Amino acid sequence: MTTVATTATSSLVDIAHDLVGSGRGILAADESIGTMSTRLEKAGVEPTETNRRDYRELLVTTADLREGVSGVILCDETLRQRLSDGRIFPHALDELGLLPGIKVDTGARPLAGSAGETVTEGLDGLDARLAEYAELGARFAKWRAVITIGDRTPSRWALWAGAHSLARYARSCQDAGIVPIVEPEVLMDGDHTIWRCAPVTAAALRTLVDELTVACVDPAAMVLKPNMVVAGSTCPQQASPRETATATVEVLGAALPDDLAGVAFLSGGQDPDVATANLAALQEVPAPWPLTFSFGRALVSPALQAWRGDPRRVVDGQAALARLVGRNAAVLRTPSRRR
């Protein structure tokens, strides 16, 4: 028995490591039905099944995607999928190098007793749920929790409650033999400066941390996908990506284990370049795990305004993805102080 569960703790950790350690990032093609079919539309697309199913596939298909991605995160609808060739998703992307990854929470809703705050869903059923996502071929899942910065927000109340299903989550994965990637995402939205954002983040960490604990989560076998320290996105006072770095880093610095398989960031509607620039200077920043990225619109969006449903522009899809992706993928490739 003991046997068995060392075995099974060090493939997590395996293909933990793989996801974030490679020198490559995760690419988050997780939209859900309804996300996805409003981004369709705003770019001139009927949003059908096969709509969705076809600028998934455009994005999976890219060449040479491994190069800098390890590993894609799909929504229920793609994974169960297949490509034009008849392929299932989870297997073809195996076929092309990438891990196969999954969203299992069914979307934020109010929190009870705090006005304007939100819990992610979808712990009812997970573990079947994730036994037939493993089936299926998923090697890792998302979760991603919810926090909004107010004159009021976040309470006490909500960083709890979003911490605890993040934690109950990242348990029902590592049991089930999925990698979880644990999104705690603290939103952009609102006038704060990087300095409101920063205590906001780490109290948000450390009570997930807390959490995590008392559920026994390996944190070797784990990736985290948090927001880097910015200010809002209509604050006058923008920082530079110097000064993310460092505040993001000695946020995280003070909350995460140092045997934590790895930080991937999430994009969360800063602009690519502006994304790419403050994972460069992340880069510059000393830290005990690597600091990668799992960006979703900073990398797809260009994508989709460039094809947009035509089945003749899928290379210019395709190379739009190809550029960003490798330009995020040479920064962490860059010589820096950090090595």
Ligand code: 5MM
The other form holds:
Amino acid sequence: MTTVATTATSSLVDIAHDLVGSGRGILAADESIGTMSTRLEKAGVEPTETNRRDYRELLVTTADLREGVSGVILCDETLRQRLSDGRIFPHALDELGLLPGIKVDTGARPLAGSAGETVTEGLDGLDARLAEYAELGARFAKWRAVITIGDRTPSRWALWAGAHSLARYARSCQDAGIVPIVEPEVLMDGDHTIWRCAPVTAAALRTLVDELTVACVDPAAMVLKPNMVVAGSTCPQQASPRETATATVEVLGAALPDDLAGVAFLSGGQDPDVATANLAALQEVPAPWPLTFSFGRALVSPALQAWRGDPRRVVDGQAALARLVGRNAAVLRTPSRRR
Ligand code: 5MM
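Please supply the corresponding structure for the form predicted in complex with the named molecule (the preceding block corresponds to the form predicted alone).
Next comes the full complex, and the chain you just saw is listed first.
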């Protein structure tokens, strides 16, 4: 990726570095209203606006969260909500020493001309929304493209459409003074092997880097949030952490520029223990960029189960989150990390 003169300022580079280069990870608490409501209902919690707020308040007010987490990704609803003490979330995060982030895509929709693939939407009106989000205190943003592995997928058309949208989004973010997190997610759904996930992830990243280059996105002022290269969730032959780490860094290394600010992996539905083991193994493989986490489910699922909407169990939910954040942050700080 060529770095050309852009409006990306050194402060964007500094924020990107704080996000991924400070030995901490990012908490993805940006589930859309629909996804969050489904997860609350599964945990026996009524999916109201107040309960979604209470749950996010539980997460972000966990004691010492900033020791292991640099920033928190929120959705539009949460960014505008107030904690019970009256502060809006971005101001509270700021005061808690956490960078506030905002998911700005509006979700995946069917892609015309594809065999059941999707493209992520949200470019209409994006520049105006980014300006408002910056005003509300957001320092970074996130957009996720979804890539499926099947007999006939992913198509070149879907890879290009997803990458092109991510590049337009990233460029708009940097112009608005917001660090983009760029998330091309190859889903774990299916019985494919790790050896099928590797070339698909490589193709997705090559296509993405081409589009980012054309859009003159400054790699030093952005964060990549990819999937780890893993076997499909129903594949009988699951890869070991060492195989996962080696394949992942090989694929990333062939596609990404060395001056990228860093890589923050999604968990993608991996069991929390497996996600941590893979993250630890990744620290053993030399790479030119920091390799950290931007987990959602692998950090928060046990917290939601421990809380289940009961105010008396907030402390249990926070303990569950603190345990997983601490465990993942600890593996980033092991002395074996080599670059
Ligand atoms: C893929 O999901 C992202 C990372 O979370 P996991 O570590 O659980 O995979 C996550 O940021 C995701 O993008 C948000 O939860 C938003 O999802 P929806 O589909 O609700 O917009």
